[in-house]
Structure formats: C-alpha cells, structure tokens
Amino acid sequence: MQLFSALEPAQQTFASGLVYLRGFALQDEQQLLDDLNKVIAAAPLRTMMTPMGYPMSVATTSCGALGWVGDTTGYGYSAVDPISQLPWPTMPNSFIQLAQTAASAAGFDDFLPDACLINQYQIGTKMGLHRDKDERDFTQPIVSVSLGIPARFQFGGNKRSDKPIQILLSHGDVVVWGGASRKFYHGVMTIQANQHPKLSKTRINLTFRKAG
C-alpha cells in the first residue's frame, strides 16, 4: 500500500476520487473545538454495538437532525438520541460552514449535511474497511474531518478486496469523496501512540453526511 503524507500538496485529488485538503479545518480551530465540547456535553460519547453483538472499539455521538446509531438489529439513523430520548444536539454553525466549504473546495457545491457522526479513537483502536451506505441520498458527498492525534486513513474501491491507498491524516486535515466513489470502502488503521496538545491521546473524527 502506498502511504501519502502531509508532504503532499495542500489539496490533492486521487485517482479514486478522494480529495485531500491538508489543514483545512485549522482556520477556525478553537471555535470548532469549543462547539465539539458543547455537543459532547449535551450528547455524551458512548459505545455502540455491532449487529454481531460486539461493542465497537470507538466511542460515538452525533449532532444534526439525524444521528447514526448501531445495535444488534443493525445500523441506521434516528432523529432522537437513544440514551436521552431527546433530539440530537443542533449542528453548530462552525460545523456546517466547515462541511460546506470543504465540499465546495472538492467540487461539490450546495452540500447541506443533516448528520454529523462524531467518532473518538483511543490509542490501539481502529475502524475496519466499510462503506457508508445507511444514508438515503447518495448524490451528496462525505466530508471527514480529523482532529487530534494522527491516523492512517485507508481508501479503497467498490469491493472490499480492492487495494486501498493510505493517507496519513493529521489534526485539521479533511478528506472528501462523492460521485462515483461515494460508496467506496474506507477505514482507519490502528491508532498509534501519540499526543496532541489540545486533545491529549485521542483522535476525533467528524463525518458529515446528507442522510435523510
């Protein structure tokens, strides 16, 4: 697997259709982190279950009109937080603006996400290759924002067996994919020991989608 890193150009489009935007989320970093903390305070991170009955290795929460949920019955979206039985926190303006400007920079105008999945990775956790296929609207892209310690992101193809590329994502990096690559397999390799001055030993991933 070829590993791409921050030595690559600040904006790069790969043959697979993935668009990499280095440091794109750093301009309003503090507002983004402040709003993230408010969302997590309102809807705390929790461990979802897989359909096989195993706990996921990452902790999750959501904001927006819809939130991603997973349990032994499967994966999907819900308008209410299953723990509080209340609507998910409203998506902060800083989140919406970041998602829209990143999508536009990648060639996807008029993106209006209604769901933001927040994943918290600890050292030693990972996310296996999977496709985002629980949404209803596949005409809109996926915008994925990395915060905290670095991660090796894998992006493959239509089949799980397609050889993925690897991109080393650092704090503030954004990747966008859509169109023909909208349902391509992707994942995160095991998080290695590291430290970030504001997020300690964790990585936060914000994934913006048009789910409904």
Ligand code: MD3
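Residue numbers count along the first chain shown, from 1. Basically, rigid core = biggest C-alpha set you can superpose within 1.5 Å across the two forms. Since the model is a prediction, treat every value here as computed from it, not as a measurement. What changes on going to the form predicted in complex with the ligand:
The rigid-core alignment places the CA of A15 2 Å or more apart between these two forms.
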Contents of the next structure:
Amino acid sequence: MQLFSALEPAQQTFASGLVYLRGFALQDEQQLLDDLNKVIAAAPLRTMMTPMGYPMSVATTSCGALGWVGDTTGYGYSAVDPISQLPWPTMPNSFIQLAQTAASAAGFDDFLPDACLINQYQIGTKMGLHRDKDERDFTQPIVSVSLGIPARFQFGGNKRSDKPIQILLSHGDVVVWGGASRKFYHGVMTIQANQHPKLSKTRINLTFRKAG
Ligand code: MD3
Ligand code: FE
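Could you please show the structure of the form predicted in complex with the ligand, as a counterpart to the form predicted alone just displayed?
So here's everything in the complex, that chain up top.
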C-alpha cells in the first residue's frame, strides 16, 4: 500500500508552530476509526445553530470533558451534551495518544486535550473563514486530524484580509496549529464530490483542544 506521494515532503513547517504531518494518523488507523464510531454512536452527529438562527451545514459532536456547542445565544464549551443532557463520551485512548504524539512531533510536549470536536462534512458543505477563540489558553496548540474524502483547507494570518494559503488535507493527515498560527484565520472550501473506501462520501475532521 502506498501511503505517501513522492511529490511532497512528509512533514512540513508552514510557520513557527504550524506543522503538517502527512499520513500521521494512519499508524493506528483502524483503532481510530473504531473508536470514532463508538463516540458517534454514543453522542450522534447533529447540526448546531448559528447565532443568526440557521443550522450549520457541518454536523458536529464531541468527546472528552468538554464539548463544543452552539445555539442562538452563541458558541462555547459545555460539559454536557445538550441533546442527551449527559456528559460527552470519554476521549478514547487512541485519540489522546494521537493528539499527544502529533503535538510533541511539532514541539509541544505537554499537550493535554480536554476537548475533541468532531466535524462531519458532506459533499457541498464548507466552513467559512473564522478564528477559534472560545478556548482559554492560546499557548496550547490545536491538533487537527483529517479523515475520509479530501478537503481544500485555507489559512491566512491574524487579519481576515491576509491572503490565504491553500493546502489539501487528505485521509490521515494531521496538522498542529501552535504558536502564532493558533490565531490564524482559517476555513474549509466547498467539499468536492469524491469517495473514500472507509468513510464513503464524507470527510471527518477531529480537532483536539485544551479548552478549559
Ligand atoms: C487554525 N475545523 O472546527 S481543522 C474548527 O477541517 C475548524 O473541520 C476545520 O476550523 C475542519 O474550528 C479545520 C484545522 C484547524 C483547526 C483549528 C485551528 C486549523 C486551525 C485553530 C487555529 C488556527
Ligand atoms: Fe476553526
């Protein structure tokens, strides 16, 4: 099985603290997918409301002590799933291991994520340019894991008007967003029609955060 294209390096640093690790999540792929399915069975994917009162196109759920929630009053983190009123599923060991080894490969040695947001994209959905600012400690990185069909991801700088760079994120790719990149504007371009052998016509993104 060929995991890596010979065209690009397996690891690339785009900015200080911004490290791309191609295929990094494939090391323990099946365990990761099995654990993902268990989390989704316990806390189903759902579309949160935007403050404007429209449902987001991306479906989300969470695991870990804190989960990301949104409704017409705004966005934030909650210790309970608003649908079940129960705590979110615990973060599987395979998730914690992956987040920590990736953070450490990027130079962040003591990453202890307490939140894992799971985003599910169908073909035709996207995520507009935004910054992540609902977390407390911006010295902690965010680790993102892409699964399923690929996405064209864009990130700029600290200003919305900074010209974005696009990168293709494919199944198994991991990106660590630490240092200055933690505050960069970023978004996901409209997902193009595609098919993945294990995730069919969907893309799943995991983001690991120290939110509390
Ligand atoms: C750069 N998710 O959930 S992951 C999000 O593919 C989010 O689902 C996208 O943006 C997705 O908030 C992008 C990559 C990512 C995540 C967090 C970041 C990039 C980031 C935080 C700061 C800077
Ligand atoms: Fe984001």
